[in-house]
Every structure is written in C-alpha cells, then in structure tokens.
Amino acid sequence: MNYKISDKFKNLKPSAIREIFKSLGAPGAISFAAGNPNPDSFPVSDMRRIADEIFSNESVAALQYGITEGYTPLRKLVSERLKRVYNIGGPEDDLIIVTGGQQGIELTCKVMCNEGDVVLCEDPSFIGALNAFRSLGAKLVGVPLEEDGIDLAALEAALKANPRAKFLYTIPTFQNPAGITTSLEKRRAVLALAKKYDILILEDNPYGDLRFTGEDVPTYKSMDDEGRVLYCGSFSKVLSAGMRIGFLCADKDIISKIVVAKQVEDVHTNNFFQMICAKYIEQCDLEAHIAEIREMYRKKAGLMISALEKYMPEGVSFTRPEGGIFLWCSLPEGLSLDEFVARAGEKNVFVVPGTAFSPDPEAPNHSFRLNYSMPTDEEIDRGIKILADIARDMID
C-alpha cells in the first residue's frame, strides 16, 4: 500500500543518535556516541526501598490516573529547590511536571508556534529540540556558537532577519552537543536582545546541576523581570533517565495553556515515578549524590581531555566543558566528516557527526560529538587513540 505520510513528516529523518545504538551490539564497540548518564549515577537501592514503601502503603496513588499538573508533592519539591539553588520562581510563575525535558521544549513549540512560525536556535544544538520543533512545522534558523556562547552579532542579525520569530532555544551551561557555557556576560547581553526585539527565550537547562569545575553562572531564568523566559529542567541525569521526570516553569498564563496541550498528548505523567522521585528527594541528600556524580564525570572528562591533547594531530580542535557530559571536536578543513565517522564506525568506534545537530543539515560540517560519561576509564583512552589514527591519516 502507498501510505500518504504527512507533509510535517514525511521528510523528517531518526534521530542519528537512535540510529547509531543500532549497532553498538558488535563486540568491543566503544561508543561516544550515547547521551546517557552512567548507570552507577543511579540510586537503586534507595529507590528500590522507596519503591517497596509506596507500593506498601500508597499503591492506589501509584496506579490510578493523577492531575496533568503534576504530582503534588514533587512539583512542590522542585519549586523549592529552583528557588533555593538557582533563584527560580516568582508570583507569575507556574511549574509542569512533563515526561522529560523533551516533552517541555515539544510542548512549548506546540503552544506557541504556528506552522511556519521561525524558531532561532544555536547552530549546533540539541538533535531532539531541532526534530520536535521541525515536526510541528515550524522553521529553524541557526546562530553560530563562539567558545562563550551565541555569537550576539548574528543574534541580532537573526532577529531583525525574522521579526516574528517566537522564541529563542537556548542550552547556555554545558550545551549539547558543544559542551560550552555561555557567559553572563553574554548571557545579559542575550536577555536584552530579547527584549529589544520582543521575544521570549526557552532555556534548557538538563546539565545545569553537572558542574565539576569553574563557577556557577546565573540562569536566563532567574534573571528574567518580564516573564520572558520559559525554563526546561530535568532529573533524567541526576537520578534517571528512564524516569522521563522532567519540569516546566513559566508564567502562569503559558502553563495554563501546557497544560491543556499536555492532557491532549499523554494525560499526565507516570505517576508512580513522580512518587519515587518525590520520595527520594524528601528522603535523602540529593545535593551529595549530584556531589558524587559530578566527581564521577570530573575524572572521566579529564581523561577524554588528556587522551585527546596525547593523541590527536595538530589541526583537530575540542572543546574543554566544565560540566555535563559531552564535548565538541573539529577536524581540519577539507577533510571529510563522513568519511571520518565511517572509518571510525569501521573500528568499532562510534561518534555522532555534527551534521545531526545543525538546524540547517545541508550545511558544510567537519565536527562531531564525543561522550564522556558511558564509556569506561580504558575505553576513553582506547577509543580516543584509535580516533586520532584516523584523523592523522587523513590528514597525511
């Protein structure tokens, strides 16, 4: 039969990344290429337990429908601790618990765009932002990255560009794929561009609690006075990523308006892991187990790091993040992105081109993303030199 796909679809492709897992089943392979946190960043034993205590004594709660909102206690829990750590929350403002953070940003895409509508994003940025908005039919425009974040030139040239753009997408600390922060410098500089031009901004900010070096930097959120920025958060790198535990927080009028689009998609969230997300946190030190994690991802980037500053040719540049889990590397001009990842991949060796995060992916790229946070302390080293092989035959 010739089914008739939908013009929004029909020319989306997978997720590379998704494509990619396909094949990690080869023995040896070392993959860069997942964005998962570590399994031993999991806490199983307290969840178990916390899992045995409702299902003890709250199993109907668990198992029964629960309001789109949120869970209660948690979205109690989670305005609390954005205020307490990242000063996040005003009287306007109103939270969402969504089934992970890429249900938020598709959400706000829904709510806020119509088909056609320009959506501005870091070129490079994050494959699942660029595919949710692209499914809704809205049009991405890029704006390169610099090494502290958006290039505020081509920020402006961008706005004045597309006067009806709806909003900026924007991950400032630890970016995917990139890994770079963006200064708060550049940060107020953004926020008054947004301003000037009327726009709002939506703020991911997943790695956020990651930092195992350097200073924290203020979020866009908690420097919003205008109710201008939407902030995306989520506890798929702190405690689960198969939870799909994600947050909202807004104004109150727009997370109204989420709500509706979300009872329209799945209801609400799973409420059983709401509960043990609630628990956990009510129950033990969150703080000391990000504290854990992070010193965990500290020593593996480190050695990604070291091993490529060993390895690599002169001419293959890289990122060097200060938190999260993934950083940026660039071969030389004229070399053969490709050709690279094929030959990699022939190694046994898997990276994501940059080509699967670019909002334009027709656009010449020579990048690719490396993960830190899966592979072991031997396949980082190992990995990373059989890489640098190929780079520096290449360039020879």
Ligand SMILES: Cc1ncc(COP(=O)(O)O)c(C=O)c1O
Second form
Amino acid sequence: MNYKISDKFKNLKPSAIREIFKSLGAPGAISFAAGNPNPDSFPVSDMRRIADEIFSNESVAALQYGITEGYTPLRKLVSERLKRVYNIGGPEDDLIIVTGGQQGIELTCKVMCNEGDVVLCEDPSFIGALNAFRSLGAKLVGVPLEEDGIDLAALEAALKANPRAKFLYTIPTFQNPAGITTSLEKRRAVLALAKKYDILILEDNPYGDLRFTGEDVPTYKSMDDEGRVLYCGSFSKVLSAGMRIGFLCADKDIISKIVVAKQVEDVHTNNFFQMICAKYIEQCDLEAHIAEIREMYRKKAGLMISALEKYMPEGVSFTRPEGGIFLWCSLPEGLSLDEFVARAGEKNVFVVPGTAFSPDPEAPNHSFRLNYSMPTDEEIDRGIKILADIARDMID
Ligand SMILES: Cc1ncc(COP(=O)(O)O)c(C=O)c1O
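What about the form predicted in complex with the named molecule, after the form predicted on its own?
Time for the whole complex; same chain goes first.
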C-alpha cells in the first residue's frame, strides 16, 4: 500500500532517544542516553500494599470511568503541595491531572495554537515537547540557552520578529537536556518581556523537586500575578514514570478548554494510578522519599562531574547541574558530533547528540546530553573515560 500520511506527520521523525534505546540490548552497553529515573526510586512495596488496598476496598472507583479533570483527592493533594512547596495556585487557577507532563505540554499547544503559530523555546530543549509542537503544526523558534538561562537579547529579538508567537516553552529548573537553571534575575526579565510582548509562558518543571545543591529559585508561576504562566509538573521523576501522572495548573479559563481537549484524547488519566498516587501522598512520606532520590542523584552527578574533570581533554566543556538528571557536554567547535556519537556507539557507550534537542536539527551542533540517573557508579567512570579517549583522539 502507498499510505498517504498526513502533512503534519509525514516528516516527523521518531524520537532519537527511543531509537537509541533499540541499541542498548548489547551486553556491556553503557547508556548515558536515557532520561529514565533510577528504578531504585520506585516505592514498590508501598505501592503494592496500596494497590491491594484499592482492589480490596475501592475496586469500582479504580475500574470505572472517571472524570476528565482527574481523581478529586489527587487534584486536592497536588494543589495543596504546589501551594506549600512552590507557592503556586491563586484564586483564578485550576488544576487538571494529565497523562504525564507530556500530555500537559501537548494539550497546551493544541488549545492555544493555530497552525503556523510560533512557539518559542529554548535551544536546546526537550524533544518530547518539540515533537508535540511540530505534530500540531506550530512553528518552532529556538532561543539559545546561556549558563544562567535563556539569552534575553535573543529572546527579545525573537519576540519582535515573531508577532504571532503564542507562548514561550521553558524548562527553567535543571533543564532537559542542558541541566541549566535559569537565574532569578533572568526569570524576572523573561516575565517582563512576556508581558511587554503579550505572550504566555508554559513552564515545564518535572525536575524541580530534585535539587541536590544550591538554593531554590522561585518558579515563574509563583511570580505571575496575571494568569500569564501555565505550569506543568509530573510524578514521573519522583514516584514512577510508568504511572503516567502529571498535572497542569493554569487560569481556569485555559484549564476548561484543556479539559475538552483531553476528553477527545483519552477521556481521563488512568484512575487506578491516580488513586495509587493520591494514597501514596496521603499515607507515606513523599518529601522523605524525594530527599532520598536527591541524595542518590547528588552522588551520581558528583561522580560524573569528577570523571569528566579527570578524563576529558582540554576544549571539552560541560555544565554542572544543581539538580535533575542530565548534564550537557560540548566538544570543541569543528569536531564532528556524528563521528563522535558513532565511535562511542561502537565502543558500546550511548549518548544523545545535541541535534535531537534542537528546534532546528539541521543547524550545526557539537554538544551531547549525558544522563547520570541510570548508569551504575562503575559505568559512569568507565563510560566517561571511553568518551574522553574518543574526544582526545579526535582532537589530536
Ligand atoms: C522537560 C520534560 N518535560 C516533560 C517530560 C514528560 O514527562 P512525563 O510525561 O513522564 O511526565 C519530560 C520527560 O522526560 C521532560 O524531560
């Protein structure tokens, strides 16, 4: 058959990361490619007990259709935690449970953008969001990231050049892929620019709970007093990614439209896991659990940074994240990223090339993403040494 795939989808490539996963089965493979939380962070025994309890006492609620906005006890618990931990949520705000933050991002674009509308995003940015925007016919305009967040001059130039920009998609805290956290000064300046050019901000914060060093920085949403910021969060990195539970907090006028869009997509998020998530928060100590994850990632990030410092040749630079699960490594300009990634793959070490995270995948790129949440301590040291040897060989 000669299938006539839609214009929107015919040029959309599968996620480079999911493709790399296919090569990971080889014995001895070291993957710095995934974005997965470490499985030691899954509270399995608590969840098993809670699952039993749900099927013993509330099986109908778990197995029947639910409401699109989400399981009411979970919505309340998430709203309370957002207020308590992040000072998020005013009288005009509402909150919907979504099927992973991924769906919150996609639904936002679906509800806000007409085909051809511009979405501004950091360059590099989260591939899942970029592909969601692409799949909806939005035009991506990337704004370079600096060490302390988005480049303000470039953002203003992009805003001037794109009067049809609908929103800025940003991951201000422990950014995926760069591991960068936007400073408070920049956050204030970005909010001021958003106001000046009258665009919305979609703040994506799935890693915000995972700070292992430094001081918290207020979220955009907590600084917004006019309903300009939509805030997307997730339990993927603190409880379980397979549970697929995220949330979107925004002005109720937007959430009411998101509810309609979600009804079309999947009616509601899986009840059983919403109930597990709610009961976990009620019965267990989520904050203590998160503190343990932070400690695990603090150690792993520290090991990776030490290995990079020890082995990488001069000319290779890398970010030093204060939380989250990624750092961003840049080869000297002029070195072939494709060759580097291919040679690493031949040695059974997998990284994701920066091109995968670029709003413009054809643009020259000499960076790659390193994940430290998944590899073992031994793999971190051995894998970074292999990468460093390849970089040195290519530089010499
Ligand atoms: C920046 C960012 N946003 C959103 C997501 C989506 O997470 P989920 O759909 O699992 O909540 C991810 C997942 O890796 C991410 O890195």
